[in-house]
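Have a look below at one chain only, the form predicted on its own, in structure tokens format.
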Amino acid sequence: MSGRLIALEGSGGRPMAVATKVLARELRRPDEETGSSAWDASDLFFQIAQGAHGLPGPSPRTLILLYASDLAFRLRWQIRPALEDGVTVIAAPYLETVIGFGRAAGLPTVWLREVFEFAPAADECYRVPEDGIAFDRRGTPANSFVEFSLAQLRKGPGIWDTEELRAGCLSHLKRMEARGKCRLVTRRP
């Protein structure tokens, strides 16, 4: 394929929407569009929240295969396509940001890596700085994959610390970063 895949990770809201265009500002090459793919494209995760209310909440293992599901989709439809034309295309988030929440959920490492083994490696791997971003100004459960996860953890069955998955989550990528896999977004003046 002849465009680039780069992966944007974080958990969403705000945050992503502007990381995604400063990178496609930042990445633009001369005669080469860029594109983004965000979660929920397959429109899965908003099917879910607008069923029935009253019912538990998946697990994090359900959810893991939930946005495979929506992950196969985006590949399908969107991704792999504009990287055949050429296109640098942003998705966000990709694999890491999935794994993260299912690293801090405690499923297993390898399962997680198996799951997500049909999607290919991105060329780039960009995260969103989150430190310190307040509340209110944190993704919402229609612009998040972490936040809907939560959301939809809080009314399971189980008794998750949704705030410390989302640190574990999040401290995830921070490693990523510091093992130099991972850049984080910076706004250049």
Second form
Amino acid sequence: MSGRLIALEGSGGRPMAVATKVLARELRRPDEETGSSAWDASDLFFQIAQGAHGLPGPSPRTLILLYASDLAFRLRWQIRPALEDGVTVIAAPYLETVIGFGRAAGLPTVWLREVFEFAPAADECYRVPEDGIAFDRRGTPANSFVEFSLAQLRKGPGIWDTEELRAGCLSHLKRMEARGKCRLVTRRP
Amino acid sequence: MSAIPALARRRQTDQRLRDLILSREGKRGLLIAFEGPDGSGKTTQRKLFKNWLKSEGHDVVTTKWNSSALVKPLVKARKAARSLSPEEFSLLHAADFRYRLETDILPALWQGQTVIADRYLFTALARDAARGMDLHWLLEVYRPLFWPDLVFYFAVSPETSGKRIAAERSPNYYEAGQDVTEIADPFQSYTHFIGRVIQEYEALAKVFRFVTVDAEQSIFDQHRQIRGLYAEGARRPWQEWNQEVLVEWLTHYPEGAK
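Next up, the form predicted together with its partner chain, please; the one we just looked at was the form predicted on its own.
Complete assembly follows, chain above in first position.
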């Protein structure tokens, strides 16, 4: 594979969409195309949202397995073919958002890493600036894995502190940044 | 807030849940899995066994493979479109299994119902490994494992399985393994693929100590054998085998255990 795989992590929605555009502009190189791969390319979550009325909400483990299936689809149809063509692909989100979500839900990191073993490591990782983001600018269940999952967990029957999960997921991304494994997306001055 | 009191609280909660699991052992239901390749007759045996258990006064429920209202429609649509890769196939079936485990199987067992699983996670291990997926990864995807008390494995030869299927219907695209064999004729592909599935099943039967039923015998003889094996009373104590799954479930789904 000759292209570059860039992971853009965050809770989704408009901030993620804006950050994808900013990052694409920042990373652009002469004679090199840039593309992006977004959550739910396989339509799994859309179909669940349409068809799951009245059903118990799935647990974080189930949601993570569904995300992994969607990611396998994205890798097969979007990411790998583009990388083979030398394209720089921004995967928004990729692995760390879902790993952060799983960790916040108390799932073992080892299990989370093993499930996503099929996904190649990103060449670079960025996170969306989300500190102090207004409630109405967050993603929605229709455009964000994290918000979709929290909405499913709120349906019950499980008992989850969804705001704590959201904060835990974002803390994981901040820790990644603090350890130098991920950078904050910033506009060039 | 310091992490140490939080950790101490969590340990206390986990201990309380472990005690709850231990105290439930005598009242909980049994989980019995029926495994085997297509055409091995396990569904016939499952129905006979269920009727017999009910006649003996047991409260019995059945859970079938790939049957959750949440995930089944997704899998069905993708199978019809022949659009699943082996990884997506594995992960969607694992999501279906986990959802059924948490919403159907565990609440029923906790209430004392006997749960008969017409195929269990070993189906995924055998079929997906036959599709070329790594067994270690498959086990991770299904982790933490929830162990049945008893697994009946209905052993047949690839020839018998092929003949029985051919007598009834044409195997579908994924059942015939056409996604991996790339053989156009479904019957030929099935014969080729089911041989691999049976090899995987036989390896699993040894490792996981399935109770093997010779599915080439008559229906009556198999049923009699199953009754006898059940009567021997195999039981895997939850606190030794299934604590991790149960602690996770009870932590977040206390209503299911009421």
